[in-house]
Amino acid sequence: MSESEISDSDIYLKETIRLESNNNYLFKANSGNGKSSILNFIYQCNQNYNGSIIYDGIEYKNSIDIRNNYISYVFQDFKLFNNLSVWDNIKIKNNLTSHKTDNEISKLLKEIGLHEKKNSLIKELSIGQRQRTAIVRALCQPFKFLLLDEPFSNLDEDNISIITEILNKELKNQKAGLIVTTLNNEYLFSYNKKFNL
């Protein structure tokens, strides 16, 4: 993006932006205006930026520890393994963190209507089912921030309501912050601050 394209941004080109855990933030922008990019910068899977990202006073670059323990991310394109089952996709994450028990994962799958699909391959699922799988996987780790990149774009209102309740409970339990990107739908979360990109 050119400097003129982001001159009105509440984030880009600003000297300092402070985000605090236990708060909810909304990043709004049109397509192509850097919503996914800003989350990728925070998660450090894209380091093509000028400036520093500091967590608890320490600048980090590509830290596995940060990704495994402090920041969880539901990517817009999900990043699932198409030839593995729903269960195996989720367990890959949970085996690294040991954050949830199998019973807890099963309970989450039942709550979001995927329990009967747990042995189905990702490539056999609808887009909405894949999106729900990615959300459950993101909850299988400790985090201080949960990043959601247009998280409900393929879900109906009933599923959005169910998942919002699950996420709010998880955020409260972990005393974690939420960062949501969206084109124009603010969903059912309450936000401490909204940014226009």
Given for the second form:
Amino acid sequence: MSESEISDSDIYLKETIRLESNNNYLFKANSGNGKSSILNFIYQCNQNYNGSIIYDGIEYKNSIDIRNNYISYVFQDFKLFNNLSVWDNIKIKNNLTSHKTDNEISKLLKEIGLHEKKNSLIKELSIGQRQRTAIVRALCQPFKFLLLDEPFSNLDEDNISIITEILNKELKNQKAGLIVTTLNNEYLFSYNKKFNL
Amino acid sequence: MNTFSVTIKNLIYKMLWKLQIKTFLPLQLIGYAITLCIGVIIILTTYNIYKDIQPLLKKETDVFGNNGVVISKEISDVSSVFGGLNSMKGNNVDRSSIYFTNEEISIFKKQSFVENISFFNTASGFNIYLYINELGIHTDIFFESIPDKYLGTINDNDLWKWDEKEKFIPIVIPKDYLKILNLGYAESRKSSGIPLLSYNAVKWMKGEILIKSKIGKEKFTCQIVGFTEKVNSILVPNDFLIWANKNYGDGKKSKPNKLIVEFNNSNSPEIIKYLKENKYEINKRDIEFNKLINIFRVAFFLIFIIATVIISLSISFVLLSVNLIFQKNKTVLINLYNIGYNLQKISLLYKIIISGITFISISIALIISNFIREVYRQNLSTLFEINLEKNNIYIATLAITILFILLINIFIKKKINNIISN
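Please supply the coordinates for the form predicted together with its partner chain, as a counterpart to the form predicted on its own shown previously.
To see the whole picture, the full complex is given below, headed by that same chain.
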């Protein structure tokens, strides 16, 4: 085990785990070992945990502010609205934050190959297309951390490559940290620390 | 800067509402609007009719108020025949059968339907003569009085008072006396030129009263200030009769031959049964009128209850529908919360739609009930003199609507909060 890799015993025995923006973290484990739970705890959409999660010295509970300004999350199940189009699903988030212009969103959709589908309803899309929509939506807000829960599980190599490049660029622009859970594909980002659950 | 933030806000809701509007169930909302509207129309119209007709029912065209009835004893054939014969022979007449004994009054008072019993005050121990020269009337008369609380419209009349210094006696006579005067007395004395008199004309006419007793005699001016259909007696102010009995009377307390009885439930069938059993007489018009008022009240109350049930059902219906909408779209609500929409934003459209429908429904109901009020006002005005006052029901309805909308909003917020918090 390298120095940057913490063993499964370490993560639970340690009193405090400190994650810093501008750093990339990987949570690695087999299915059912609590990878999504950890991200949900961090995002506060699951509060069934003991202990505390502190952002910049403040313990938040149910903070909408955190969700709109500090942490962005690409959920494993995407949490898209089936009755809205690709464009509307992205806009419903961007209208809240006003983070990107329509042109910037269009450009992103073009880059990930979804521009032609922007008016299609989510329910008409493939899983991969939905995953890409969720990733674009997650970029429509300022953040200090980007949480990705199995982000590439339904994407082909080409799309993974394109999206990785977009994400890296956005992380750099926002000087944000990345927290990824994955079963594989751990080579896509350079991680400062890896957690084995 | 302000304009900018408003635009952003609108944008937020534009997309959010585009999503949420699809979660509504239009038929259920229409059903809610219609049932609420019908319920409110019924309740408002019932209330309006009740309030508007109440003065008509209570209207005291008679000087004897509506809060009591006069009860006397039946005079049997036997007592009148023997009484008449005795009288002709110069013997004292046995009149005891027409008086109420203390025991009878006490038993009567104990009846469950009796609220209160009062007595007539009678002039006793002196003679009274009435002179109205314009009509050629010179006659013996009698006076009685009743407590002022049983006098209806006469209370408003400034003339209805006794002042020893003024020597003026206001009088109330039965309406039928005027008919006898016009159709009987005047008709039989055509040659004397006695005019036909209206109720108002009589009220302008003044006469003279002479009181004569062993102590002495005294003259007074008098005026007929009102008429009654309920009391077959000549009424004067209670204060005057107390004064006259004290100054000219023989000091004997008169026995009651008539009672003023207040019922707590004039609809009770026990009343007629009791009166029949004891051979007491009553003006049936009083009982019938009171029965009518009670039937009206019961009918209005029932309609009111039905309307309240309809409204309650419509409210329960919309709350259930809203709950169903939320449960059906649980995922949408949770996802909105997860991508950064707060409870306020998520619940806003539901609150606006339900509050809007509630407000519009009740407003339409108010307009319709007002229209109905105008229609029945026109119909009633052909039958009665009716003045519809502005009533406070509209302000009260508005206040209740606001309160009701607030409660619905709290319910919506609470339900959504439960869903997104779990």
